[in-house]
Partner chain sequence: MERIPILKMGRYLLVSIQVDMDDRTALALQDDLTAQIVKHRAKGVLVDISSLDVVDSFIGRMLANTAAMARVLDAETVVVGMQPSVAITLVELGLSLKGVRSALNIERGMELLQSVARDTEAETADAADEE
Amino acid sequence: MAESRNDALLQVLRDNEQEILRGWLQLQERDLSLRNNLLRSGELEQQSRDFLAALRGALSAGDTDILTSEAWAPVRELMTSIARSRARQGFTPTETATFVFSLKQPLFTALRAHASGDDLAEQIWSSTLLLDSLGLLVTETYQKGREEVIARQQQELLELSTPVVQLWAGVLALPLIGTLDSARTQVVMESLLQAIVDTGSAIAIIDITGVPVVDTLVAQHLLKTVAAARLMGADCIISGIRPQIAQTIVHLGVEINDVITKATLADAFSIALQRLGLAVVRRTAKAV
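Structure for this chain only, please, in the form predicted in complex with its partner chain.
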């Protein structure tokens, strides 16, 4: 029974393809009128044409299992690629789903010309089911595409936020910005230790001015980093401890006695220079 219903749909699609395509494109263009800058002209038409062709191909195979069957694979692939590209281009979920749902109106108009009464109701019901599951597929893929974008941005943020800079020959600085969690500590630790090896630095300054909150976990992560650097033969100085954070550390009872701590990066740097036997001196008398 389902097959015969889809047969009717296929028949209508075959006979009225141009008409349906025109009506569909008009609807889509109306809905996306504000988004003209995102899609190249012709791209939408190409996508719609491809979709109708794929849909026809899948319908003629007679299989109704949209999500898993072989016959629907080209349709699924096409929908996936469209949804993904739209997610990247910054379309809203509504605009992406509209691509499928706006096909309903021209399709039903064509179906009405083809049948009437109970037949029509049944055909409309079956094609609604079909288009709804395709719409859900699009939305789901769109969501996945967005999640990928977010994951990639997180990764980039992770790499961007842990720069190791060389202040002087033998002195490294690691200005930390943002909350330290386990994943970030791992990246921070690895990049700091690698930089210590690469530059042969004996002193590393970890500046936590940009760390908003220091709790026991963050402190533990910091101490781990310091311990690892010490194992490699480099001394760590923690600087940029704000008054609030100093209070928190003591209240929490975190033991950081083994580590040199300084209030500002400048203090830490001067200690580092002192350790290396260097001094900054004024070359001429100050002109007053």
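Write the structure block of the form predicted alone for the protein whose form predicted in complex with its partner chain appears above.
Here we give the lone chain, stripped of any partners or molecules.
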């Protein structure tokens, strides 16, 4: 029975493809009328034509296993491509799923002209199950695509929020702003170690003025970064130790006895220059 219903759907698509395509495009363009900046009309039409062609090919094989059948692989690949593309372009989940679900109206209209009574009910029900399955596939793929976009953006923000600055020959500064978690610590450590290698610096200043809260976990992350830098031959100075942070560290019992700490970045920079045998002096104005 499933094969006969698929045969009927296939015949309807073959006989009425252009009419179905026109009706489908009209519905999609109406629903996406305010999103022309994200998707051009020509691109939408090409995606719709490709989908109908892939659908006809899958139905011709007579296999109803949409999720795993080899015959449906082109349809799944096309759905995946469209869903991921729209996730990157900024479409909502509803707008993305509408690509499939909006096909129901023109398709059912064509089916009503092809059959009636119980045959029509069976064909509509079969087509509904088919399009619903494809719609769920598109939605799931879209969600994965959005998660990938978000993860990539988070990684880019982490990299942008951990700049390593060379204050002087042999002196690096790493200003930290925001929460320091395990993922960000890894990025911080990699950035700092690479900068040490690239510049051959002997001293690195880690400034935590912009870190709102320092707890046991944050302190451990800082000490791990300091230890990694020492293995690369660079000493670390932690600056930005506010009174509240000092009290918190003491209360938590975190041992940082072997790490130099300063209240401000300027104080830390002064210590770094002293270690390098350098000094900043005020020039005396020449008498006129």
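Residue numbers count along the first chain shown, from 1. On a predicted model such as this, the values are computed, not experimentally measured, just so you know. For clarity, a rigid core is taken as the largest C-alpha set superposing within 1.5 Å between two forms.
J.: Following rigid core alignment, is the displacement of the Ala228 C-alpha between these two forms equal to or greater than 2 angstroms?
T.: After core superposition, the displacement of the Ala228 C-alpha between these two forms reaches the 2 Å mark, so yes.
J.: Any chance the CA of Ala266 moves 2 angstroms or more between these two forms, core superposed?
T.: Superposed on the core, Ala266 moves its C-alpha less than 2 Å between these two forms.
J.: My question is whether Arg76 is one of the residues whose C-alpha shifts by 2 Å or more between these two forms, given a fit on the rigid core.
T.: Comparing forms between these two forms, the Arg76 CA shifts below 2 Å.
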